[in-house]
Each structure stands twice: as structure tokens, then as C-alpha cells.
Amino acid sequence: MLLNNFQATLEYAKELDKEDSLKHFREEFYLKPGSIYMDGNSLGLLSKRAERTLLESLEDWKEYGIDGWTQGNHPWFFMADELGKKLAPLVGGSAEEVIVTGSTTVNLHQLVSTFYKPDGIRSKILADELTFPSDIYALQSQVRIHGFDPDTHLIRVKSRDGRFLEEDDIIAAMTDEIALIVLPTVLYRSGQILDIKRLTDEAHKRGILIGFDGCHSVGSMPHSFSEWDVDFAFWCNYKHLNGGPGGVGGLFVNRKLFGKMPGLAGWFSSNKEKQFDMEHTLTPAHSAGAFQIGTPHVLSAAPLIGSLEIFTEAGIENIRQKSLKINQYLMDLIDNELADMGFVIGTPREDARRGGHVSLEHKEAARICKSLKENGIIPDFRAPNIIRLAPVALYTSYEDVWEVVQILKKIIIEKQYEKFKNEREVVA
């Protein structure tokens, strides 16, 4: 996305803020005075509506006790399904194909235990070497459960440069030995978007089921999981969707796969009409609800009710357009203001290949992140040398971005970072 008449001035940033059609949503969030939050791709900020719906659910508990399961502001028995309906447009699924449940890793275990069916030579899982570590941990354990060695049965596509993945390389690895594919929608370090439709088409040509981890894309960009014929997907709701720390995750299952017995069955896998018949034979829901396991984590899901109201009003297409524009502005400022200071933008420049954050590489990244925090900027560090900056469409202003780059420039010129060790904190 090209910015017309780009200027590296504060006045230009203020002009962009005046033109921003989403700027009024900034008032919906709790923004700390004297601080600029650039870490919404790790944990989104609290909105006033998310706070409200959490308090309403506590009030339901206080007022109704056990009757809160079917009464009150947000009846708990139906909460996961209702949230699934509200979330479905953001991922491009039908209401029946989306459910809010579990956590990212629990949902991955559920989906892989359901759809990974080794058969003869077709016994391996295909992933990639740049994906988030927890996905690899889960896939390794699923391979072990089937009696295989992860070193031979979990194939990880190599990156050519340590930043990006080439779809051609992934497709070349879709051999007759692959039983299941699990890939990210967006790479967590570089922010690269994979071509989900192309990869899904190529997997299906070879008779392979394919699923995607949407943790770093859901809430920052539109998806069309149903239209693309994706088999399954899973994601967290606490990053771009601002559902709160430890918030309940989400999953998508293509309706063509409804009717399969969940690999990890549980109390809430049941058809709701049959659930309290208390039979020892499970009648699974004929929807993504079948892939729930236990009772919904009501108080961890409640903030998402209010947060999704904001997304419905703002529109995911509008959010994506601002995200592209404000991230382009950030990269233009970096090119203009931080040249010859050792920074390298490790994020794709093309709109179609870039997610919701900018990856800024520097050999002193860990020290620079600590110095940013000292200056009131909240960034995100990823080993070994990445500063992730995420201007979030709903609450980051262009003036915020301008200020962040000016502070980065000052940190380097004044060598403020030198007083810190170049190593990450316990939580990066």
C-alpha cells in the first residue's frame, strides 16, 4: 500500500489521524497515559466493552447461581456457540463451523487426534521450521502417541533465508508419506502470510487433510476458511481479538467433516439436546461444537463477548485496510529515519504477504527493547534479533507510530541501549 505524499513529519501523522475512519474506537480501550502499546500481536488491550461483559457474567453468577447456565445476560450453556456465531464472519466460516473453546494447544491436540490417521506409508505430519514452538511440541506428542519417532515422522519444511517460507517448497514436501499438514496462516516472527488457498488446493489434490494455526492473523485480517475449503483451523483470541490473558481459544472445522467422532471426546462434545440424558454413549454435536472437550471457561470467555461487538461494528475489511496503511507508514518511517542504524525490516513489503505486525531486525534487539520500555514504549522481542512492533487498527494512532520511531532513533543516537544486557527477560 503506497501512501500518497508521505512525509516523515509529526504534522503528516496528525493528518493521517484526522482521516482515520476507525479513530473513534481508540476511546473504547484502556490506554496507559505516558505509554505507547505496540504489543497487541502478543496480548491485545482491554476494552471497556470486554470489561463490561466480564462484569455482567460475574453478576449473572451472583444473581442466578446455577441457573446462570440458562438465564441472565449471557447464559453459560450456550455461550461457546453464541461466540462462535459472532466469530464466524471474521474467519469466513458458517456459524456451525466455528466454536469458542479450549486453548490453542488443547484445540490443536483435539484436531490432530481426530484427523491424523496414519495408514501404511502415509503416516507423517508436515509442518515447518518457522512455526511457533508449542505447535511443534503438540505435533511431536501426537506422533509419539501413534508409536512413531518425531525425528522421522514430523517433517518440517526448511526456510531458505530464516525469515520466510516458499509455498513451492511446502508443496514439494506434500509427498505420498504425508497424512496431515499443519501450518501457520501468518509466521509469528516475520509476519509473512502464507497462500492458504493455494496450499489447501495442493494438499487436497494429493488427498491430504490440511489445517492452519490462525493465532497471528485472526482479528487483523479477513479469512475465507469455508470458501478456501480448509479442513480445520485453530487460534487464540487474546492477541488481535483482545479477549484477555489466557482467554478461551477458537476452532473451525469444515462442515464436510461433521459427524466424525472427536479424537478427545468430553462432556461438551455432546449434542445439546442429548447432553443431560446422561447416556454412556456419546451423541456428538453435528457442528464444530463436537470438538469441545470440557465445560466452557465462562469467565475467560466473557470478555470476548464485548470485544466482538467492536469488531462487528468496525468491520474486519476496514480493520485490515487500516492495518495495512499504518504498518506501511511505520515501514516508511523506518526507511526514512533509521537508515544506516543497523535495522533491517524482516517483514514482506507486499500487502498480500504481510500480516498485522512489522518485524524489525537488529543485532542489539534485546537491549533496544529494554530501552524502548524505559522510554514508555511496549514492544515485543523474539530471539535472536527481532523487535516486533504491532500498530493495532482499533487503538494505535499514526502519531503513536511517529513517536515510536523518533524514540528508536534517539535510543540509537544516544546509545541508551548500552546500559542493558543483550538478552531476553524471563517473559519476552
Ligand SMILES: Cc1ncc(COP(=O)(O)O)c(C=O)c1O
Given for the second form:
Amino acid sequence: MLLNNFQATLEYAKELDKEDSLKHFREEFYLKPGSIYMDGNSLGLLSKRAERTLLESLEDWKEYGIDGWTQGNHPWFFMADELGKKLAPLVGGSAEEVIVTGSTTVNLHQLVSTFYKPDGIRSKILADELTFPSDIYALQSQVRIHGFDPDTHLIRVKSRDGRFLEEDDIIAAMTDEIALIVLPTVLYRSGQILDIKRLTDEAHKRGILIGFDGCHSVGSMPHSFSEWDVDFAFWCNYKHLNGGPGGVGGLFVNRKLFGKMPGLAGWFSSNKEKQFDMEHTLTPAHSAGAFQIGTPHVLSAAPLIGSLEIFTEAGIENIRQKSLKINQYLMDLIDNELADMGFVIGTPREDARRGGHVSLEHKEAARICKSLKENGIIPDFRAPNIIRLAPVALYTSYEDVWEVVQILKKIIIEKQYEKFKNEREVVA
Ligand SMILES: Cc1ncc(COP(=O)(O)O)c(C=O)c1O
Ligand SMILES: Nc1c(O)cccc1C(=O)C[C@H](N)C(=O)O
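Form predicted on its own done, so how does the form predicted in complex with this ligand look?
Shown next: the complete complex, the earlier chain at its head.
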């Protein structure tokens, strides 16, 4: 018997699969026979529906040429807003507050360009030292654009242990010098969820705007951005939402901030009725659509149309429930089967504090990952010592998880990893 009433046998894993109400969605995805995909938190797999809507969009181009902007299966002129409407329930925004556009880093630049308004002593940006590097590079460059030195004007809250952040430490750093806060919803290494509502409330008490990077949470758990009064958020759609490599990202802007001139404007920031008047004075859309810049990347957004159908059918609450259970099962099996093998689980144990992946630390992590791949398991490695494993609610079975843990055990017992160098690949 394991910790949470789970059992360690293959038969038990099969029982869990039988009871899984989401199990039929697995058939919708292109899973490679003989391989177990545990990297949905870096790039989700292709579904047949995503493939279908991409092909339909190509068909529209073939059939309609320029008229594809207003005709066909998925008229391109309205695609970003239509996708925003479908994504809105997953982030807890209204249809007007969400748009599918840009990429995570571009959207971050857009939102910071719009909402970072240094004013006297209130001139600094607050982030944290565990954030994904692209966000830090973007924030550093935004600070520089305003003529400040990132060393003094980009404050990074420290982690006490290198894994997690304490909300108390973040709140303590919300001084009257802070103009804007940008934090992750879920940390990309440890999978820790930050208390978004508490942080938002505390920021607002101090008159500070706050935005979140939702890359590692959107598609794996529900959000209530509007209800929590978050000012803005941005994310990619290629991880848990399976929108395809380099697929178009998303952003949320709280409706109380509508009407602001976008920091980075372009003709797709326009009110759609006015756009083709071709005036030199921009009339921005009175919605998150105002934060688009230029022509949408139609073919990179099209797979998301099909993918979101699946999320609507499955229900994000059900997805979260399975995600919590299957990740718990993975952690319990690791505790049970891999004890005394040098593994440390670097993900919070409490449901309310963990996202959709498990961070497994080991000093030989880089070469264990290579060994896993040789055994048909796709994890990812994050330097210096993390094996990230993401059992995904829509397509990972409990049997897959059981199998992964057995293979990990074999790799360690047989020292299979020793034939590889303990260093990362180019794309790790
Ligand atoms: C948390 C986080 N922020 C930002 C990025 C950068 O995203 P993109 O390269 O799509 O701009 C990623 C992933 O690459 C990420 O995981
Ligand atoms: N965006 C990526 C890419 O272009 C290549 C390889 C990986 C990625 C990722 O998304 C990595 C991801 N942000 C992470 O959490 O590590």
C-alpha cells in the first residue's frame, strides 16, 4: 500500500485507468507506439482535431485566397477573438478580456510597455529569481528602455531553498518603489503554484499593478483571473493546450484597464470596424484585442481551434482533478519504488500548491534523462539536476506512469545512465 491509498502493482494501475473518466481522449492524440510522452509541459502532443483545423485553414487559403479573411471554415479576421472567447473559461476571463496573439515573450513586452509607467520613486519592477529567463531578459530590456539600470530597477525576490518562493517574501518586497509586478502562476522547474489571489490583493492594497506568466498553468488547471482582479496575464498555448510548436500565445487584460493605448501599437490593435478606414489615428479595440500588433499568424493559431474543442468537452475541472491524482500517483510510486536511489521530489506535496508536473531531482539527472529516452520515455531536463515529468490528464495513462517508474528503477539498478555524459543536450 502506498501513501494515498494507491497500490504499487501494475494491476492497480490498470484499475485506475478503467475508472478514468477522461480515458477516451487518449485516442484523440498522436502517441508514438512504444514511447511514453512525459513532456507535455514543454510541448503538448498533436491531436487529430488540431491537425484537422490546421488542414481546414490551409483549405480555406486554397479555396478563398484573400477572401479567407472573412469566409471559409475559420475566417482569419475574427480568429484571434474567436479563440479568445473559447480560451476565456480556461483562464477565468470574459470573452473580451482574452485574445490569442503573439507569443509569451512578445505579449510580456506588449503588456509591460503598456502598464509600466515609472513615476518618481515608484519606478521599479518586481519579479523573482526562479522565473523563466525569457521573462527576465524582457523585463531587463523594458527597464533599460526607460533609461534605468536593471541591476537597480529589476528586483528579483529570492528563494529560500532554490526551489520555491514564499508569498510572504514577495509581499515584503512590494515597497513604494515598485511600479509593476510580474510573476509566474506556476514555477517552471518545481511546479509550485503561487497564491495568485493573495498576491494580487496585496499588490493592489499598495497601489501596484500585477501580471502573471501562465505558461505552466493554462490548460492544466482552472484560473479565475477576473474574479481575482489580476491586471494582466500572458501565456503560451503550446504546452498543456497542445497548440503546436511556436503556436500563437494568449493574453488577458482586466476590463477595468480597457481603453489604454497599447504600448506597442499596430493596425490589428484597432477597433475592427475602423481598421480598414486606414486612418493614421489609431482607435484601439475596447477589449484585449487592443494588445494585438500586426497580422495574426493564422497557420500557427489554427491547431488551437481543434485543441480547444477537446478542453471544452473534457472540462478544465475534470482535467485538474485527474492531473492532481495522476501526479500524486507518480510521486507516491517514486517514494515507494525509488527510495534510497538519490531522488528528491522538488515539487510541493499539497494539492493547492502544485501544478501539472513533477520535478524529480537527482545529481545524475542529465544522463538519467538520456537513458530514459533510450528506453522510449520522453522527459525533459532542466539544469543542473531536474528531471521534469508531466503526466498529462488528456493522454497519459496510469499504466504509463507505472511503466516510467519501473524503467527509472531499472536505469538506476543497472547503472544504465553511466554510459552517457552527465551534461545537457542543445535543446534540453
Ligand atoms: C514560464 C515561461 N515563460 C516564458 C517562456 C517563453 O515563451 P516563448 O518562447 O513562447 O516566448 C516559456 C517557455 O519557453 C516559459 O515556460
Ligand atoms: N519554448 C521552447 C522551445 O522553443 C524549445 C524548447 C523548449 C521550449 C519550452 O517551452 C521550454 C519551457 N518554457 C520550459 O519550461 O522549460
